[in-house]
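So this first bit is one chain, no partners, the form predicted alone, shown in structure tokens.
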Amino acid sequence: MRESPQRHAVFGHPISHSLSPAIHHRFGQQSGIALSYEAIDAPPETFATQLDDFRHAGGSGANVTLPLKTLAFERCAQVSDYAARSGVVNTLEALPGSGWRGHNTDGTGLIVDLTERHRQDLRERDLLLLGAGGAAQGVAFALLDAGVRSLTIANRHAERADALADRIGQPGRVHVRYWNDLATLGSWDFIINATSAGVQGTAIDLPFAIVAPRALCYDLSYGRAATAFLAWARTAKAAHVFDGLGMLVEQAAEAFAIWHGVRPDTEAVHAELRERLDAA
């Protein structure tokens, strides 16, 4: 008899636009693994509801996504350690008999993506993280042990900036500024956008002044979310200017990994998916 395919999900709201479907069917393909994986828009209030039902249907993981990042942690019986470092999760794993072990593959996927594809050396440079959400809490703990010097954290709420900055407990060396002073502040060599404003339509005001020569400007967002955020970096003549498809595609195989017990070779899908992104 031949075997059902594993069952997998992204949940997230919205979700359309979620190219992991495409990212872990050809990741299947690839190591032999049949699955089927797809995309359930989840608003925050039905969420648990939602994933349970996934789960009684026979669910075997899922990713989690914008905004739903700290309620899946919440859900969770279990955390590795990085996800429970963060607070955040965006991969579940089936426990035996019932119940969700959390990760978070955002951290290591953005290094590998930095590092690794596009050869950047994070070691002492001083960075601004844009944003303190659920995208800023999975990665900044990653930046940190990748060897920045400082982080620099602005939230147009700085209560939330200052949750953070609270939670990873490195005053000498974590720092938090109000959005609208970042004009007045100097200037950073490394700046990640982790804010929402490209997912939802809207403008990020930033003042060219904080881009420092030789910058590394990086927004964890892909397409058209990252479209405005690049064209800042570019104007502001950042030496180096990328988008998060690479980092997604990364977190993913780190995913895939964790379920399947493989890491998939990650170029392939990379360049197949740039250029489809290209091309729109």
Ligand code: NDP
Contents of the next structure:
Amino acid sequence: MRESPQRHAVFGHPISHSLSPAIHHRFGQQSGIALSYEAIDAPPETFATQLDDFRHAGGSGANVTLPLKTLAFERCAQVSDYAARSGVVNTLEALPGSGWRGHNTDGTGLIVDLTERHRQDLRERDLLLLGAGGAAQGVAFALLDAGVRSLTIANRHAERADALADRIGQPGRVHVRYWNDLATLGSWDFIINATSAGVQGTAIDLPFAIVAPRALCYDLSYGRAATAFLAWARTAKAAHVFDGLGMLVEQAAEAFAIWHGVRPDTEAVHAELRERLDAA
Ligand code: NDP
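Beyond the form predicted alone, can we have the form predicted together with the named molecule?
Every chain and every other molecule in the complex is listed next, the one we just looked at coming first.
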């Protein structure tokens, strides 16, 4: 073990629900790397100052969650190619001296969870992405890279969906639909809930008709926040229904690899957290 632990944190608002500290502490134990990892509640107005304070206090790496991923992108002196495409950052790596290099590990985390843990083939699927916030932005490019045939984005405020589609720039493959029109637009065999409705304790009203036979439904949320969407998907007879716990662990493993140069084994941590959530 190293003498002085490396200092890490996750910034978000709200943040008390975050499992990231538990995940990174377990990864550290597993890899023999001494680290500290705390959850910092940071509203958008004070995030920049809090991030600077963290850096001055020795912070060497941070994760960023809702609603701060675009702000984090704007704070970076450098960004990875994937973060540059998506315009959102969930992982900050301290550059020597000062400044941050921004990464986005959400996309890889989701794809690893879906294809390696759940053995799903994403190619040639027609995907409906619900939400156009930081998480949706972070995963959309990876899903297109993974071979989905088409991507339809529906967001409560339509202009944000338009902005994401414009950013992607593949008009033949990426479409925007009004949330309130979904019931009349047919069905999809892959539906991702990337809204924060569950985290905020709000129900989203979705028609069952949008779920095609053999559909794969995935909620980026987990725990209590995912309950309503997962129950809706099962009632709609989706063939495969998953929450975002696996993605959470995989995106954390990617961040850990950026900071420490080793990708931890995720299975034991995932199983432990699943047990904890099931018991709650
Ligand atoms: P943002 O705050 O950036 O975006 C929130 C999104 O949810 C927006 O599209 C917003 O729509 C939509 N939304 C919020 N409330 C409602 C509602 N009542 N009805 C319909 N749409 C709603 O959050 P993020 O994108 O960063 O996070 C979204 C979710 O993804 C969170 O639950 C987060 O925990 C989860 N997540 C999980 C990860 C994992 O590893 N498993 C990683 C990243 C995120 P509008 O624009 O109209 O306001």
